[in-house]
Structures are given as C-alpha cells and as structure tokens.
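The form predicted on its own is given below as one chain in structure tokens.
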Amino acid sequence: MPSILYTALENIVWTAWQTSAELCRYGLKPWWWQVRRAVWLAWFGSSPNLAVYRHLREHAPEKVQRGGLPDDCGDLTYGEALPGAAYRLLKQMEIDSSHTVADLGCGRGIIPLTAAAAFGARSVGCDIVREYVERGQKAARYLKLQDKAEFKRLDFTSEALPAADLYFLSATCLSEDSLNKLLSRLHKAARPGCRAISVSQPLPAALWQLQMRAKVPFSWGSAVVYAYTKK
C-alpha cells in the first residue's frame, strides 16, 4: 500500500477512535453535537485538502503536482483539534463569556466554534485560506453564533493580529521563518497577562511563563501542547 494511502487510513481510524471516545464523554452535551453538525454542513461536498489545493492553485500554482497537493504542504498542512480536545483546553484556560479567543491558523474553525458554542466566548478564527474563512462563517451561521464567532482572512506572518485574551497557535507544521514572524506579531499583540496555547512549538521563555505542558489528541495523532501567560 502506498505510504500516502496508509497514512490516510491511519488518520481515519485514529479520528474514528477519538470521535467515539468523545461521544462517550460529551454525547449528552448539546454544544458537541451542534459544533460537529455545523462543521459537517458547512463542509458538505468539500474537504480541507481540497480547500488547500484550490488556494495553492490560485496563489502558488507551481507547487501543485499533477493536479494534486504537493507531498509537503508546509505551513498549509491540514490538521485540527477535535471538539472535545478543544473544549478541554479552553476549560483548562478558564475561558468564559468575558473572554476573546483568537485561533491563528484556524482551519475549519473547531477552536473558535467550540469557544463560542460551549463557553459563550467571543472568538476570531484567522486563516490565509479563503475557503476556511468562508466555510467557517457558514458554520457560525448554522450555529446562529455570527455575533460570537468571527472568521477573517489574515496572513499572520505579515499582518497585525486581533486583540484577544487567549491565542491559539497551530504551530506544528510551520516553517522556522513563519514561526518567527508569527511570534514577532504575537509579541506586539499580546498584552501582559494574556494567555497562549501553542501546539508542538514552545514559546520564548523570556516573554512567556509556562503554565502547562500536556499531550493532547488532534486529528493526525497526539501532540504536545504548551500553555503560557505573557510576562
């Protein structure tokens, strides 16, 4: 079996297993069903990989190989938190309706949608892929949370970040250059006392106080998550 097909099969089995575990834990919580349903409806007929492919075809056609995605999508590699994992992280960070959560590289928007649906927090999902933003807005409409969950197209390596009480960084597949640019923008946007969650990549100890380090399941497998407070 080609390695790419084997990897895809592994991801399907892993996600199904994690979803079953979440069903047992959160199956009686309305927000869990609502978020999953809204995302499914918003993405019906498409997929994150197709969204990335269309983005590359428009903005970097030289990277598209034989009508498909390159072997390495770099900063645009798809992967996301599952709703239950997103909920646990947000709960550990003591998010409530008085807070704003910004997800930098939001993908399908699981973090901002869960923050709004489960905690009543204001949330902003930011991504450079236009289709992620458009379908995230669609999911927010299905949830009737347009006033809580906002999605905006943003290149976080070169544009100012939105104000927030908690920043979520999907840093697993970011290049060193992109990560450094993002951290520079984050340093300017985050005020002292602000919190941040970084997936796979630690933040500079001189600027951020580590509060928690844990292994968390994501769509592709488990990853180390670092939680910080800005000094």
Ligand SMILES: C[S@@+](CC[C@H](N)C(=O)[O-])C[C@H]1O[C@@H](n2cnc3c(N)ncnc32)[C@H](O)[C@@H]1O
The other form holds:
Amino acid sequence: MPSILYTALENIVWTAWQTSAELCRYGLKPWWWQVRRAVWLAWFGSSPNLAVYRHLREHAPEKVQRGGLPDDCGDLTYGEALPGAAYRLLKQMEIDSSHTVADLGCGRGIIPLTAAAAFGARSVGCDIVREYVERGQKAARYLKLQDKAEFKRLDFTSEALPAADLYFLSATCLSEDSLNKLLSRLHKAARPGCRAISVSQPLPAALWQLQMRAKVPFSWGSAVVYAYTKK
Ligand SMILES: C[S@@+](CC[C@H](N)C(=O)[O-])C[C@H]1O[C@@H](n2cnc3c(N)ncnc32)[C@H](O)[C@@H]1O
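The form predicted together with the ligand is what I want next, because the block you gave corresponds to the form predicted on its own; please supply it.
Full complex below, order starting with the chain above.
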C-alpha cells in the first residue's frame, strides 16, 4: 500500500479510537457535544487543509504545487487538540471563570472553545490563517459564547500577544526561527506567575519553571506537553 494511504488509514483509526474513548468519558457532558457540534457546523463544507491551501494561494502562491498543498506545510502543518484532552489539560491547570486562556496558533479553536464552554473562562484564539479566525468566531456564535471566546488574526512571530493567565503554544511543527520569534514575543507579554503549556518543545529554564510533563493525545498521535509557570 502506498505510504500516504497507510498514513491516512492510520490517522482515521487513531481519530476514531480517541473519539470513542472521549465519548465513553465525556459523552454525558453537554460541553463535549456542544463544542464538537459548533466546530462541525462552523466547518461544514471546508477543512483545515483547504483553509491552509487558500491561505497559501493568497499569500505564497509559489508554494502551491499543481493546485495542491506542498509536501511540507512547515509552520502551517495542521493538527489539533482533542476536546477531552484539552479539557484535562485545562482542569490540571485549574482554569476557572476568572482566567483568560490564549491559544497562540488556535487552528479550529478547540482549546479556546473548550475553555469557554467547559470552564466559563475568557479565551482568545489567535491564528495567522484568516479562515480559522472567521470560522472560530462562527463556532463561538453557535455556542452563544462570542462574549467569552474571541478569535483574532495575529502573526505571533511579529505582533504583540494578548494578555493571558495561561498561554497555549503548539510548537510541534514550528521552524526554529518561528519558535524563537514566538518565544521572544511571549516573554514580553507573559507576566511573572502566568502559565504556559507548550506542545513538543520545552521552554527556556531560565525564564520558565517546569510544573508538569505529560504525554497527551492529539489528532495526529501522542505528543509530550510541558506546563510551566513564568518566573
Ligand atoms: C498545530 S496547529 C494547533 C491548533 C491548536 N492550537 C490546537 O491544538 O487545537 C498550529 C496552528 O498555528 C498556526 N500558526 C502557524 N504560524 C503562525 C503564526 N506565525 N502566527 C499565528 N498562527 C500561526 C497555524 O495556522 C495552525 O493553525
């Protein structure tokens, strides 16, 4: 079997398995259904890969190969948190309605939507791809949480980051250059005592105190997640 088909099959089996596990664990929780329904409705007729394709066609047409995505999408490679895994992480960080959660590179917004729907927290999802932001706003409207879950277009390598009590960084596919720029923006925005969760990449020990390290399931497989407090 060609390796691309094998990878696609592996991904479908992984997602189905994880979703069934979440259904057993969170199937009686209204927020789990509400977040999934809102994201499904907001993304009906599109997909994250189509959003990336449209973004590249507009901003970097030379990267669009024969009408399709490049083999390596670099910083824009898509993968996302699963609602149940996002919930467990937010619970471990003791998030409540007094907190603001910022997801830097929010994709379809699973983390900000879960923070608002399950914990009543204020949340901000930031992404460079306009379609993620627009559909995230739509999902927040389906949840009637547009006052709690905000989505804004922002390039985290060059623009000021919002103030937050907990920052979420999906650093798995970021280039070294983008990660360094993001970290320097984060150091400017993050006040002492605030927290950060970084996926796949540890943060500098001189500035961040490690609180927890755990393996967490994501849409593409398991990844190591580091949780920190700013010194
Ligand atoms: C792996 S996805 C993570 C999605 C989300 N955090 C989650 O876990 O569900 C990474 C996201 O970062 C976004 N991204 C990449 N470079 C960015 C940049 N310079 N500024 C803002 N967002 C960026 C991508 O568009 C993508 O949606």
